[in-house]
Structure formats: structure tokens, C-alpha cells
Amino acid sequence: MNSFSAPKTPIRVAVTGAAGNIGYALLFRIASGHMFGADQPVALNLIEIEPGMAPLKGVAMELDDCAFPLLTEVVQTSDSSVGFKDVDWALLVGSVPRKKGMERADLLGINGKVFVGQGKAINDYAKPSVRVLVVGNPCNTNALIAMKSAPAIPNTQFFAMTRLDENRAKTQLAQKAGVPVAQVTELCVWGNHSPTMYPDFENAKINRSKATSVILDESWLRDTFVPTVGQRGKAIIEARGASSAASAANAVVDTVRDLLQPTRGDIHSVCVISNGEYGTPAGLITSLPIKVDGAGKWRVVGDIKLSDYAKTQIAASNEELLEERKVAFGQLGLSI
């Protein structure tokens, strides 16, 4: 007798900035099953600003031409009420990039208004169980703004991305040690997704040994490794004339996949709402080490020992986040 199982309900995913470089690199990974699994159907809600709708049509045509078996529907829209309708995941990729002569405060104000609107639309139209991952920079503060604008959605369902920084850090350590990148584990990136982030080499492991016992050059770790990770995005822009796209999209896939699967033997760097863990100011969205249980619930790992050096680095990054929140919330009239 043949067994029969009913087809799975498609997971509906909204992607903002869908015609941009990161969105373009990301969509085909989602539709082909890399994010949710080889047997999980997906429906894509592609959201763009009005000038981006013509390029978006071309992206949708390419998705059609791939004939992905898992892709059940593609919605193209510039209307947030349509784009976030009944979505399970909202991947907020699109944001205004920092341009020449623009101060960080200017960027916070411009993008802040965008993420207020997106947060409200998610609050009003998405599923109550929706999970929101912010990629558009400054992603930590943008995620906080969206969260504050969506009071009906639990704070624990909002995330910002530092997995790209974690991936970058692991590769730097692996190359220095002369080992495959898979041998680098338990590396957390703390704080803000900015040059102040702290990639924690002191607690990282290489082939199950402490990284500092494999790489003995402490001056390289502090003075080369840490700033290299923090400035990697800038270095890529200088090298290729454009910001990271494929690696950022890959990190989105990594982040979502690892938020859905039980964590086995490692930790993940994700920006989440802080409840004061490790002395981090409560109420910020900051990068912390997390694990996920079998029910898909995440928790901050609570037993990591931090040196005074690490505490100083993490505190400086969180001070930057406090200042970002003060500036952005002041401009937007949001209460802390």
C-alpha cells in the first residue's frame, strides 16, 4: 500500500528591496529550497518602491523561468498592505544606502521613517506569528524601530543580522590557522553591525581547541583580525565598487535556517532584543550568542566567560547603539 502525506502549506515570505543586489541574490536561494528545506513550498511577496517595479518585473520573470518546483506564487507590489499580507517571514532587505556627504544621523532619520511604516504594516497585515529579519542598515536600530512600530508582534520575533560578520570572522581565523572554515566554531559577534562589533576570538574554537591556543599571535587577533572583520564591508566596496550582495544573501539564508532548526553543539550570532544579558542595556537589539531548541524557540546562551578586554569592546559597541537609538527615536518621535 502506498503511503500518502498531504502537501505542506507554503511558507509565505516577504522580501523588501527585492530587485536590489541582495534581494536578487537571495530570492533564488529561497525559491530553490535552501532556506526552508527541499520539501517545503514557498510563496514570495516581492516588495519594491515604485521606481523599482520595472526591474522587479524582470526578477519575477527570471523566477518563472527557473521553474522552481517549490515556488507556488510570486506577488509583486509597492503596497505594504499587500506585500506583508499573511506573511510568515518578513525579510527587510531594502534600505537607503549612505551616500557621500551623508552623516549617520541623516541615514538613521531617512531609514527610520521607512521602518516605522514597515513595522506598522507588519503589525496590521502579517500573521501574528511572523518573524522579522532586518538586513537593511543600520540594521540593529532599524529592527528596533520596526519592533516599536509593531506592538502586536512579540519582541522576540524581531531579529537583525550579524551572521555575515560571523561568517567573515570564521573565514579569517580559518585562513590564519590554515584549516577548513568548518573547523572554526563557537564564534559570536557581539554588539552593533558596524565597525564597533566585537568578533569574540577568545571564546572561539578551532578544531575543538581554543582559538587562542592555535593562533598565538595576540597582536594579530586584536589589531588585525578584529578591525578586519569590522571593516570588511568597506573593503569589499573598495574592491568591487559595490557593497556585499551574494555573501549578505547567503548570511540571510544561514540566519533563517538556523533560527528554525535545533542548535547542535554551536552558537549563532543574531541581533535580538536584550533583557540585560552580559550587562547589555535592556531594550536594545544587539548581537548576542543564541541557541535554538526543538520547538524553534531561541535563547541567549548564558554561560560564556568574557575577559575585561571583551567586556570593554562589547560595551563600546552597545554605547554606539544607545546613541543611535537616541538620535533615531528623537527624530521619529518614538518613546524609549
Contents of the next structure:
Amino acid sequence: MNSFSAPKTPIRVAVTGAAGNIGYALLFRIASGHMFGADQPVALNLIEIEPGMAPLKGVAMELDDCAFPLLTEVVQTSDSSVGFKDVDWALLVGSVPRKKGMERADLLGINGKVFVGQGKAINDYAKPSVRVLVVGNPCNTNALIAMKSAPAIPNTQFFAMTRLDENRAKTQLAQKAGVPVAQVTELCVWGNHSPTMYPDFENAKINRSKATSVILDESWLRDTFVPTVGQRGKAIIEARGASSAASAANAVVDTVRDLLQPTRGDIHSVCVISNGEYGTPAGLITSLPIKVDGAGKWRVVGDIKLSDYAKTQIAASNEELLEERKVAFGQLGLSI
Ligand code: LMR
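Okay, that was the form predicted alone. Show me the form predicted in complex with (2S)-2-hydroxybutanedioic acid next.
And the full complex, kicking off with our chain again.
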């Protein structure tokens, strides 16, 4: 006798900046099942600003032309009330890039306004269980602004992305040690997704041994590895003439997938709301080591030993986040 199981309800995913480079590398992986699984239908709400709507139409046509069996619907909109309606996930990829003559503070204010609007729309139109991952830079502070603008959504449902930095760091260590990247585990990137981030090589493992017992060159670890990871986004821009896109999209897939399934044998770097763990300032969205339990609930791993050197690096990155918050919240009239 054949047994039939009822089809699963589609997961509805909003993606902002959907016609941009990261969007173009991301949407096809969501629609093909890489993010939510090979038997999980998905509906895509593609959000763009008005000038992006024409290229977005082309992206939607290409999604049609893939005939993805899991893709049940594609919505194209520049209206946040439509784009975030009933979504399970909001992937906030779009943001205004820094242009010539712009100060970092200008960018915080300009993007801040966008994330206030998106946070409000998520608050009003998304499912209460929505989870929000911010990729658009400065992603930690943008996520904090969206979170503050969405008081009906629990703070624990807002995330910003440092998985790209974790992946970059793992590859740097693997290449130095001459091992496959899968042998590098327990590598947490702490702090801000900016050059001040701290990739913690002291607690990382290579083939289950301490990375520092495999790579003995401490000056390489401190003076080459740490800045290489921190500056990798800039190096990609210099080499490609454009910001990372496929690797960023890949890290979005990794982040969401690993927030949805129980963590086995590793930790992952995700920027989450801090409750003061490891001395990080409470109330910031900062990168911390995360594990997910069998019920799909994430927690900060609590038993990592940090050296004084690591603590200093992490504190400096969080100091930068405090400053970003001060500037952005000041410009936007938000209260801490
Ligand atoms: C990246 O890490 O590649 C992006 O966030 C781009 C940047 O500005 O670093």
C-alpha cells in the first residue's frame, strides 16, 4: 500500500535587495531547497526599492525558468506592508553602500532610517514567530535598529551575520595547516562584522586538537590571520571591484540552516542580542558562539575560556558597536 503524507506548508521568506548581487546568488539556493531542506516548499517575497523593480522582474522570470519544484509563489514588491506580510523569515540583505565622500556616520543614519521602516513593517505585518537576519551593513547596528523598531517581536528573533567571517577564518586556518576545511571546528568570530571582529583561534580546533598546537606560529595567528579575516571583505572588493556576493549568500544559507537544526559537534558565530555574556555589553547585537538545541532554541555557549588577549580584542570590537549605536540612535532619535 502506498502511504502519502500531507504536503508541508510553505515557509514564506522575505528578501530585501532581492535584485542585488547577494540576492541574485541567494534566491536560487533558497528556492532549490538548500536553506530549508529538500522536501520543504518555500514562497519568496522579493522586496526592492522602486529603481530595482525592473531588474527584479528579470530575476523573477529566471526563478520561473528554473521550474523549482519547491517554489510555490514569488511576490515582487516595493511595498513593505506586502513584502513582509505573514513571513516566517525576513532576510534583510539590501542596504545603501558607502559612496565617495561619505562618512561612516552618514551611512549609519541613512541605512538606519531604512531599518527603522523595515522593523516597523516586520512588527506590523510579519508572523509573530518571524526570524530576522540582517546582512546589509553595518549589519549589527542595522539589526539593533530593526529590533528596536519591532517591539512586538521578541529580541531573540533578530540576528546579524558573521558566518561569512567564520567561514573565511576556517579556510585561512585550514590552508595554513594544510588540512581540509571541514577539519577546522569551534571557531567563533566575536564582536562586530567590521575589521575589529575577533576570530578566536585560541579555542578553535583542527582535527579535534587545539589549533594553536597545530599552527605553532603565534605571530602569524595574531598579526596575519586576525587582520586577514577582518579585512577580507575589503580585499574581495579590491579584487572583484564589487562586494562579496556568492560567499555572502552562502553564509546566509549556512546561518539560517544552522539556526533551524540542532547543532552537532561545533559552535557557530551569529550576532544575537547580548545579555552580558562574557562581559559583552547587554543590549547590543554582537557576535557570540551559538548552539541550537533539539527544540530549535538557540543559546550562547557558556563555557569558553578566553585569554586576556582575546578579551581585549572582543572588548574593542564591542566598544565600536557601542559607538555605532550612539551615533545611529542619536541621528534616528531612538532611545537605548
Ligand atoms: C563582506 O564582509 O564581504 C561585506 O560585509 C563587505 C564589507 O564591507 O566588508
